[in-house]
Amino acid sequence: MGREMRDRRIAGSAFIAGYAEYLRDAGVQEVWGPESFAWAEYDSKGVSAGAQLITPESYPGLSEVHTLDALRDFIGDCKRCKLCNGRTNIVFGVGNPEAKLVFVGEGPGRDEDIKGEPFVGRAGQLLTDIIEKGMKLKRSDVYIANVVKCRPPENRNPEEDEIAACEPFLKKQLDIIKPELICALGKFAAQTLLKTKDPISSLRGNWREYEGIKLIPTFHPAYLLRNPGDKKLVWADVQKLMAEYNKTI
């Protein structure tokens, strides 16, 4: 390794060490992130002195949770990321616990935060219309959840650390429900589940897989409220989804 690269790594490690110290002083007990990050002690040169790796799989006891009710109890009054500071309610999920189809959105908005249920505002009504008028299903036939369970301030995009902290709960929801199909609504749902940075414009309408489950991304209903001209694209995606859903019944 060249000296310049080595110096950069040391400087980066020192920054992480300083930030970790700041978080500890603020009372933070754990840090969630990709496997390249760890909660650790560093020496004066910024070199790890026995890091303890923290990954989403590190939630003690989560692997022993086998029902949605038990998962909600496990989450409790969650304070695992900074979104807890501004929320009114945790928005866990709603619908058929044995659903063949799960819709995954981004995160709660104001209406969802107040009611504690996903997709109940204007975007939620549009999703309900897609399910009930377009697919001829009942909303209660499917399951609806979000990547993050607490409302980001001012409906901003969820940040990477917030997604990392909450993603294990979404993964566990899908593991418990064991759907045959997933519809990822918007950029953050699609990119989180598919582990990609590809834009939703290129992902939408194309079948992919999430842990062996067929997944189709499409635009988020909130996007359609701002861009009604793209409803025809979502309708094309929904027709593909309906064709696969009909094979499951």
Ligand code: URA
The other form holds:
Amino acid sequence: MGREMRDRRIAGSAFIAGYAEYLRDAGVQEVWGPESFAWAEYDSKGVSAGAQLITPESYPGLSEVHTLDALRDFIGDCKRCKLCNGRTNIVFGVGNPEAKLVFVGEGPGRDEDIKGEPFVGRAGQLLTDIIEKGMKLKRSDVYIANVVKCRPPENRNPEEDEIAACEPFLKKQLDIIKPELICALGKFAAQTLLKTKDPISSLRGNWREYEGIKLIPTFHPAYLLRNPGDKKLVWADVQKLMAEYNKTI
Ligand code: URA
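Given the form predicted on its own above, what does the protein look like in the form predicted in complex with the named molecule?
And the full complex, kicking off with our chain again.
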């Protein structure tokens, strides 16, 4: 590298570090930017030495990943978004890697964070009942994943930057499994996969397509725990799902 280029790089890094420090002092905890910027992790002294280059849309090397195990390894001890700060476990996904049907939820709650497995708490029990009692399948026949793989603090909604950081991993899971059907559980799964802001109340029950795969949105099981009167709507959606599922076997 020529001297002029090196000087320009040093000046650029100093500028970014200085700006990051300014943002930190203003209370900002993380900085996202295009590929040529660093994602800065802060410690008490300033920008940490371990700041990573990151692109939320496409992680270098991800296109070389072709199995779920390799994807889990690729994700590693992920620090690509701020949810890493509060999680106990990354909740990758569970089930049949060759499933014909994938359920996609929002993100881990407390029980899932502790166990490292999706849908194992109260909402999870309801989903398991839908699969086992309603659809007469085994939980292990299907695959279950989430939009974000780390628990949002206090179970708040996942934020846009967190969804953007994790979305390539959900897309990769679906690309590897290649299911014939997807059931999007709740607003975040449906809106993320369908790239829409339409409300779940208007999306639910209507077949859509995600990259050539038939997708049906329905209400999230946690919503059903708060609004049991809407279980009949979900049952109607699940019957549509079962009719399509039976065509795949
Ligand atoms: N809610 C979700 O969306 N996912 C889980 O894994 C658990 C609860």
